[in-house]
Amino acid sequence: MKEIITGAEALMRSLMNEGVDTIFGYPGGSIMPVFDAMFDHREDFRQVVVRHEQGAAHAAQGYARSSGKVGVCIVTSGPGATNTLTGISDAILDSTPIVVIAGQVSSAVLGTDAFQEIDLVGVTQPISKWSYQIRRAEDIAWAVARAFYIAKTGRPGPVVLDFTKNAQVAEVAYEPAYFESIRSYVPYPKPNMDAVRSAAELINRAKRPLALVGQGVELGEAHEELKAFLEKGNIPAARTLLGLSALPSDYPLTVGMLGMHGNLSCNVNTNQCDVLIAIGMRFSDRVTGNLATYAKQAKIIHLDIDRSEIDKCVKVDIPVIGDCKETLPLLTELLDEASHKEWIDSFAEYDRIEYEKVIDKALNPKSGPLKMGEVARRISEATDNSAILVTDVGQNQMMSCRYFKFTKPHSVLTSGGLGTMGYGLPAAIGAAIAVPERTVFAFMGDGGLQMNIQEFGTIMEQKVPVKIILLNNNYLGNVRQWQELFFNHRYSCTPMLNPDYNMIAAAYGIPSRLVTERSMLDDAINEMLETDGAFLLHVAVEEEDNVMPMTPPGASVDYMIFE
């Protein structure tokens, strides 16, 4: 005989079923019986109650990205499920999977305008794989069970279940759900053969390929199977932001990040290159630049899971659709062995010029004040290149991730699509709580750590171990960046008057230390990392530094100032 028991009790036992461990949240009026049903449940699950709903959101967002399994945030209905669409957004742009569970008026109000009623499927449907009004306690296994399907299989997503308050209180004879299949819906698309074998005869053909590395790798779990192609083909590869870590930084292949504020060597050959080889990524207006000049001269090879991806930004000459876990090995069979000597040793005169015009001077600057670049790359250093890069948004996020390095997957979480700022912190929050085992290093500048700055609550709280690095400029260091080279140094709202970040560090017991001058900096990042628990390193760096090299705005990617 089926048990009997309320619906916000068959979301503990859904939830339980998919395996969760960890759910982040906030309490509200709409969603207080699924609080309630967490109470007994506290020993099943870490409860991790933030300061702000968007903290939430990104939490999870953290959880998912560094663990690989679903991340959960539960909220109340209003302004507490509105909250969490900066986070969704970036999770869709991002692919990261995370089921969003918010509470809704009784089904017997909606569309009256009720307290804090508001329609969240028909606002999240264009930025969520799925989103879903469970309105009867007899659909709540199945949806959930159909929510983490969607949210982790194929490209991964957000999705979002709108759960009215009559199904929680309502009883139901439970029993689990499972999904492995939904009609109309694959994940994971059957390679087809003769775009494989073309794409082999064209890469077999080529004598300046040149790998594009995407996150794709890292979600597909990919990066064994990635380095077997590129050895075999002898294929040089650089790495998208969001694809930094799926390479180790010193993998004798690798050649740089691409972008905006790539590498000068990778942004030149994308056009210098016969084929170029795109591996989960998406095309980003930010990698491509001018997509009127964007490696004209190149035969293009996209593989990518989304169909959807395909010709979207840039033609590409043959696509080859499927979980690159998959399609990557069909393709490596079909490689010659082969040597691109000449080719490959053409990026080190690239790699000469910008190590003389811009990366010895932000790692070995001779006087004056500290740089974001010698910072990142100490810190990283100290742990032997093996820690969790967490970013918040702006130059802090381009400074850590150019001179951060990468030793191990899944070691580099930030706000690539959408550009979040208030990411950070609580993304750093959730990859603590998922891999306790590694050390999670959160880079944010002055402007971002303001926008969730109450999170700092949270780690007082959970006794979250996260290290915070601010590097402090006393800008937005970003905007004022362009307002510089773009707008005749008219630094509109960007000068920033900041509060004592240590005192307000210290109100929340968490232990910090400024370092002003260079000489601090050793030993300042010795005493974060013998701390246990979480600790601030506040910063201050060269107020109007700049990230180079770049490529302006509209700008052909191989096109690179460098001050």
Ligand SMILES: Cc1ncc(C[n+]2csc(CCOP(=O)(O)OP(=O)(O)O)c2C)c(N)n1
Contents of the next structure:
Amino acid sequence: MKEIITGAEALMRSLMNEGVDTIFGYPGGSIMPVFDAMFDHREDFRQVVVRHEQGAAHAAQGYARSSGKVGVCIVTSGPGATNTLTGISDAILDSTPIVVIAGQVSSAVLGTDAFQEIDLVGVTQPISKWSYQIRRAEDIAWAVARAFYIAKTGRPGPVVLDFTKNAQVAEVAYEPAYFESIRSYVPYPKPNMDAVRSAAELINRAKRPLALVGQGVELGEAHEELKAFLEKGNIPAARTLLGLSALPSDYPLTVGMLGMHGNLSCNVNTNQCDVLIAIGMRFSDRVTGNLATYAKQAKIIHLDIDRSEIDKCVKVDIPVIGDCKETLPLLTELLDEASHKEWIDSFAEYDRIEYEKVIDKALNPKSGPLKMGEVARRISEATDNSAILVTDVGQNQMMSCRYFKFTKPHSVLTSGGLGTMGYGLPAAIGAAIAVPERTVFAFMGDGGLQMNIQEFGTIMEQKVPVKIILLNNNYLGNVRQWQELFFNHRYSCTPMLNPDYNMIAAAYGIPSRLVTERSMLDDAINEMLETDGAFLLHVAVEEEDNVMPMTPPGASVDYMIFE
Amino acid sequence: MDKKLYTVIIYSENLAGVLNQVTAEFTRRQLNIETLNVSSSSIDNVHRYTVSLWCDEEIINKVVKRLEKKIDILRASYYTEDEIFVQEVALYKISTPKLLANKHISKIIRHNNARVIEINSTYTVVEQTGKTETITKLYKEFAAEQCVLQFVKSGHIAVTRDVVEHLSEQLYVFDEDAKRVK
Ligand SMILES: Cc1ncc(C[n+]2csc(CCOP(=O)(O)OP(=O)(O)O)c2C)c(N)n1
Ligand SMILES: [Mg+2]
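Other form of same protein, the form predicted in complex with the ligand, not the form predicted alone:
Every component of the complex follows; first up is the chain already shown.
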């Protein structure tokens, strides 16, 4: 006989059925029966009470991106639910599998502007992969199983379950549900062998092939398949911001980071190559610059699991639709071995120019204030380049991504598509909880740290071992840089009057150091790494430094300025 | 680019909220929907949407791919006018006293092959089926006689000229494709 339980308890069973071990959440009126049921499951789930629901959504994202598992967050209706919207939007743009479960008023009063009622499904449909209202306890097992299946399969994304209170308290004969397929949803399209063959022919004829590697490789766990492909064809590979740890930084065929603040060599050579092979990346405008002059000389092959990405921004010659873990080996099989030595060597000359004009100054300044770049590189090296880099948004993000190095997959968590200030701290909490065996750094700016600084409380309560590096330039630096370059030095609303961050950390019991001189840096890094648990490394960096090189807005991908 | 009248045919599961998602995808692209029809289809629990709009092919192609990506949408495809049979149904509610007083009005009905489906002492309901032009022509003729009380038309409904019934076939293929795992 099936067991008769409440809807709230059925949710618990359904989550256990999906292998959930952690819940990020915040209670409230319309979700109280669920939190009451959670009280009996304190052993089954780690229950992380955040300090603001935006933090719960980003923490679930950090949990998901570092571990590959689905992140879960449970919040109340109305304001609890709307506070997660930024995280849901971030997750749809960066393909992150999370399930947000929000309370909802009882179905009897839906549509009456009841207390804390909002039309959550209506609000989240455009920003989620699937959004569904559970109005009957009988639908819980089905909806939860469907939610997890949708969130994690194919191109991952956020799913929202709007859970009415009557369904939480009603009794139901519970039976677990499983999803193996949904007829209207094809998560892993079958590769078209004709396309694979045409792509291979094109690559075999290429003199100057260039691979653009995106997060799809990380999401598809296709790291080894990618290396086999690149090595057989000797194809240089540039990575997007979200694809940075898809290949080790020092891997011989890695040729840098694409994009507005990426490396000169791969940006210039995008307009020099003869065949461009995009793998699990989506030609974001931050990568392409002006589309009218983007890779016009090249034939373009696009490997993507999502059919709607094909021709979305850049017209493609050969689309290879499918999971790259499946399509890459098919392609590799048909590749001729090649060398492309001259072509690969051509990157070095641009690297030399960039080193001289930008990198050397960022990494090895002899005097003057500390630079973000040297801080990032020192910290990366102090952990053998094996840590997880979580960043916030702004100069701190671009500098840490440029100068951090990666040796392991799933090592960069940053808000790419939405560019969400405030993402870093809670995402790092989620990552540190998901993969306790790895060191997790959160690189933050003084602006962005204050967007979710309340999560110091979560770190304190849950003893989360996040190493926070505050790169403090007393400015909303990224915006200030644009004002300097494109708005005549008019620093409108960008100077920051900052509080004493070390005192704030102390109030939460988080040990910290303030570094104002270059000579203090190594010692402080050591102290941070030797400290068990959380630490705030507060570094006063050059106030008016700029992230360079840069493709100015509207410019062609191969045009980069150095100052 | 060249704008053409496209008809988009969408099949979805019978779950709440799909219509919202369909229209949102057009709104986001600033596309003006000319006509929209939603009904059940020949398959149980499958709904059919017929949307017509002026658009260029590059855009409609992108929109349709995004529609098809929605979890509960089974299939979305777009057609130009020569690839489908399109009809509309219109109802004209006209004044019976005017109809009786003005012989010209009944001539209009006969010449246009329209059908009278209700007559009472105050009003008469006339039905017309056909292309948009046929329906508009009849409306204009009635309007010239100043007898129209209400006018409504259904929006495009369309069937494709394909010889194979793609949806039932597609459903089978989908079943197979949807089962592919990582
Ligand atoms: C939520 C949000 N609001 C505004 C912005 C616009 N924005 C992008 S970078 C930036 C400045 C960030 O300043 P800070 O956190 O101090 O980082 P820095 O650039 O100085 O390293 C701003 C305001 C944003 N990306 N996200
Ligand atoms: Mg700053």
